[in-house]
Amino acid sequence: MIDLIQQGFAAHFGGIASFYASPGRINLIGEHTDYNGGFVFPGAIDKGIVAAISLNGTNRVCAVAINMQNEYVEFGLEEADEPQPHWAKYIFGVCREIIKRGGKIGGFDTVFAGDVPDGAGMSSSAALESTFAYALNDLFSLGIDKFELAKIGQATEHNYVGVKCGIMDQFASLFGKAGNLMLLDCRSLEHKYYPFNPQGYKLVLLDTRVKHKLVDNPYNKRRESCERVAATIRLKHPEVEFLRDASLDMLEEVKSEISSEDYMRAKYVIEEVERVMTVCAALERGDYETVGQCMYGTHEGMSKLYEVSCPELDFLNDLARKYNVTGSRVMGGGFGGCTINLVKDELYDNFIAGAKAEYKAQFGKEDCKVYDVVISDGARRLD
């Protein structure tokens, strides 16, 4: 891919570019508990988005996207020049949030391309961000710390992109780490590593090829839940600032004063900050046994209670048990991409023979894919 991106940069633009990555993220357990206040459990991976970057004197960036059939978008820096594709508001996006922070950038040349598929719940939009928050800010000298480029990213997408995510994402693929994975608190940005390799297991990913799209679907609605419910709490219980400070009590106490869709959404996320720290004691006694009970608690409430699921990512779930995969649950925001699956080497070949040509017979398409996780560093410049 570098080498793509190299010819690229030279067929375009000439002369010499600095090279910088960030990668992609899975994440154990802890889903949608991001923008609630809660925990979540990330890694970073060795797929994500690599970038040649020039700067070229101007006040205008000029971007060719090598994945999207070597688009090229040129834009300038002012609000007003918001360009037009989709991919071309994320670099944007991270220019003018660093501008609006009082970071002095210019303009520049740059090629990306990238390994992390689209939509498959892996963040390719946050290693886009990344990639580029953390270029700007090594080139121009900026001095701005990786936890604020990681809320550069965040606002990249409330502001420009129109999706209210949680800070996970950015977080994760700037502060990744080869061979370990991040509890993350959300609220604080305070973290621990917990270093991962577990013996006798393998973590795949098998991807439905179901598109996830987070923007102008329910994924906003469900954040709207959340806040309407921990609002109502609060009036109780005035030390409530997300549901992550809630109780299944306190949620029973308002029970009657929401609806009840917003009590099933709600019920969901507080039962997943209370897995999340499940799990956090069980790697610490490598009981990966109550880690892939957690997993699979995390999908049924994925797709009955929040329901973000889909009939592929439920099939392949069972799919799981069938096979007696230690654990597995939808990852990421849900409505498509991939499930985690944590599975007995012994097991492995049996189970994703398997998978495949069960997928394929009951959706007739093609068979799901399949990626075996390698959690790797974050964000970084390559020489």
Ligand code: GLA
The other form holds:
Amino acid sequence: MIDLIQQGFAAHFGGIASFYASPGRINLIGEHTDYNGGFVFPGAIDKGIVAAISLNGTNRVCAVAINMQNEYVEFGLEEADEPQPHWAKYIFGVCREIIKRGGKIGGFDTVFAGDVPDGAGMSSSAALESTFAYALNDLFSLGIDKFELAKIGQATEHNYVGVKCGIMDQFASLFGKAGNLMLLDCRSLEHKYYPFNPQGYKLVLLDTRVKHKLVDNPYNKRRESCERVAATIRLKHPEVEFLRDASLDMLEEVKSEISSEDYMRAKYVIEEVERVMTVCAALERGDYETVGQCMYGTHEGMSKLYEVSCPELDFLNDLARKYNVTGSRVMGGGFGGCTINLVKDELYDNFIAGAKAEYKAQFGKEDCKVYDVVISDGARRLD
Ligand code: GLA
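Return one more block: the form predicted in complex with this ligand, after the form predicted on its own shown previously.
To see the whole picture, the full complex is given below, headed by that same chain.
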């Protein structure tokens, strides 16, 4: 990938560029909890975005996306200069969010590529945002800390992509540490690294290769449901800032005042916040069976209460149970993408072979893709 980028940069712009990389992420548990002020348990992976960047002394950005058939886009740094291609909005958004915070930046030339599978729930978009946020901060010596860089990526999603996401993906992409997962409190941004090397188990992703067409922005709708319920509970319990602060008893108290759909969404979130805590305690005593049970619990909740699963993901989850996999669930926002599976070493080969064959037989298309998880470092400059 780096060779390709180097050649691309030489062909389009010539001269010397600096190289930056930022990873995608996995998440062991804690899904749709981040924008509810709750806890998540992500880690950066060995797949990401790499960009060659060179300041060009103008106020224009010239960008080539190798993965998009070398599409070339040029744009200015004013709000009115927003580029058309979807991928370019991420780079533009990062520039704009830096400028809004008082960062003095200018134009640059860039060629970039990535190997995070698109739409697989591993957050290729956060990898892209973090790459450019990290790089521009470095190249223009802006002195922005990594917490703010994560918020710049998140604000890019909110203001230039239209997804009202939480902070998990950008945080993991920037703060990732090889061999470690991190427990992140998404309200305070306090985080703690957990070395993750489960002896006797592997973490593996199975990619449905399905990316469902999402109408009406169902992700933002989930978030709105959560915020409505939190606001209703707050009337009785002013200390409840986010659903993270609510209990199932509080939810029951307001049940008659909220829609049944909002009730289901909130129930999932409150239970999920609890599951993250259970997983933390279990990890500290090396109890992977409990971790696995919680993962199945998350899947059940995401499928039945939060309704962000799909037949292909549910099928893979059922298969995991059938093959005695310790834990399995849909990972990331949902609506397609991957399951994350915690599987005993001795069951691994059988499970992977069975999953591939049965998935293909069921859905009559390609088999599911398999990605072994390698937990890696976060955003960095490559020498
Ligand atoms: C997406 C969002 C994250 C998070 C997850 C679900 O990846 O970008 O902020 O909400 O979905 O946990």
